[in-house]
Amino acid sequence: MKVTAFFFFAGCLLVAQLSCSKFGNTLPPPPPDPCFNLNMGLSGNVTNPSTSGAADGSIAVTAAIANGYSYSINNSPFQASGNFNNLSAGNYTIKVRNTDGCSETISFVLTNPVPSCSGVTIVVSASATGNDPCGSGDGTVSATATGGAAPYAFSLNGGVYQTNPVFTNLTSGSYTILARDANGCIGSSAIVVGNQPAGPLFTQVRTLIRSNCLYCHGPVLSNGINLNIDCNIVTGKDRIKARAVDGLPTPMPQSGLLPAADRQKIIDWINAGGRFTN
């Protein structure tokens, strides 16, 4: 209760107001903390996802008291049930909440079964155009697989896996392609990029190479360039040009000009390309 006072001082009349109670002065203690020394007892089963990728996974989150909490995964809004479902792998932090206010929370894991590849054969199929023997490698191989679980990604001889099963750009020889399923399970195939045939062209104008100028640029008196190896007739074809069709600074043959038609057949396969495939 509150008890009023007067006094006087110094001619002045003071009002002083003092409260007070059957405890004194002191105030009462602070209702306890419903939240302090809490233990909410939480335990919880999980569910792996059945296949990698899967979102089949779950988590059960039960408490010591049942009845009062409810249940968030991942700050998603509360729900009632302790349930969670429809999980792909990764971790999940689950906050329990009572009808306090107060609050707990577990974590969990969950993870992509580990895949067995026995059993599994993968099968790769490959095939391959060939290459130019006188260009810088342009042979392909294409590959398929089949019998294991797509997608497939695809390496050569052992490279970086890619999605294309395209591989360009190869000169000649001999590869392996490796194809590698969803689960981590390879299998391989070897394939040959062979040398694609000469072309008509070429073929026309070498006939003509060796019936005319190997005295000179042949493989035993040879004069420079020896004409006998293919490349070398593709490489030097600007000269070939200049010396059989134009006769600069000489003609070739030395003997003179090759007829018109023989000389034509040179300029259609310069004109192509002048490449051993035209």
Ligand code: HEC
The other form holds:
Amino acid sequence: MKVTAFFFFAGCLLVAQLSCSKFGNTLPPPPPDPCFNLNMGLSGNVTNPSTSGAADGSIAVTAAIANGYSYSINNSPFQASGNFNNLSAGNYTIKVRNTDGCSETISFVLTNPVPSCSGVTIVVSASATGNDPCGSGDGTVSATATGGAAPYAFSLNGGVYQTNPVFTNLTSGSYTILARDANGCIGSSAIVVGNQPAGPLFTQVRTLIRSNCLYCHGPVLSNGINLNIDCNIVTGKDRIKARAVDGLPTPMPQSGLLPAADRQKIIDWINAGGRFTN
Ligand code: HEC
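What would the structure be for the form predicted together with heme C (HEC), rather than the form predicted alone?
Everything in the complex follows now, all chains and molecules, and the chain you saw is the first one.
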């Protein structure tokens, strides 16, 4: 009997409490959320870095009611002041917290000043190595630049800028080299890529061709190959060797092969590379 009575009693209490929380107004209301609808009225003043890359910018955050606030920049520890100094360019978020632990954030962007090129003279000096006039373009230009802010980038005739100051595979002619410094200031210089002179082995071959072959392979009668043009000697070297050294299919000159010493000059030149510059 006693046990049954206890359960009965406990059951009544439970029902009473459920009823109370569901329908009653007797419990005290929860305290109002101190952060609800809070508006700190945050604003700020920004001073950008004085020169590109300098860490002397600042942010000053003010709140409409600046009472008991503390401030944290980019999640660093909170401080009492809303002033942040020694800042470089970048994105900053400042969290403002009151004594109740409520917080708001405000974000700023510090930018580097756009550098001025007035008064800056970029001096470009360029040097060239010559081109083989019978090759496919093997002249080079190398440049150096001074007077601006390193690093420099270089452009040939206004093309894509590159960090490498050397340009290769150039044919002979005039070029403009531009150098652009770290602030975007530009200087330029003109440079001429000339032709390399004829090499000594080529010169020997050209001399013997001029005296033995031009009569039938010159500007007037070319007979398939105008040997008065230097680069025709270069491009036709295998055919020249076949005729004038090996006598195949028929010897050239037609009257009979050249003296052995002259044929050796052709062999030596071809073995050295057979270029205009050899
Ligand atoms: C007296 C005239 C004469 C002289 C000198 C002469 N040739 Fe020829 N050569 C010809 C004639 C004609 C042909 C075209 C017929 C042939 O292929 O045999 C020819 C053809 C050639 C060809 C082939 C042309 C081709 O298109 O492939 C070569 C190479 C050549 N000669 C080289 C020489 C060289 C090198 C010399 C000097 C060492 C020389 N010849 C001297 C008359 C001459």
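Positions refer to the first chain, counted from 1. The term rigid core refers to the most C-alpha atoms you can superpose between the two forms while keeping them within 1.5 Å. This structure is a prediction, so every number in the text was calculated from the model and none was measured.
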Checklist entry - Does Pro77 move its CA by 2 angstroms or more between these two forms when the core is aligned? => result yes
Next on the checklist: Quick check on Ser211: with the core superposed, does its CA move 2 angstroms or more between these two forms?
Outcome noted: no
Checklist entry - Does Cys134 show a Cα shift reaching 2 Å between these two forms after rigid-core superposition? => result no
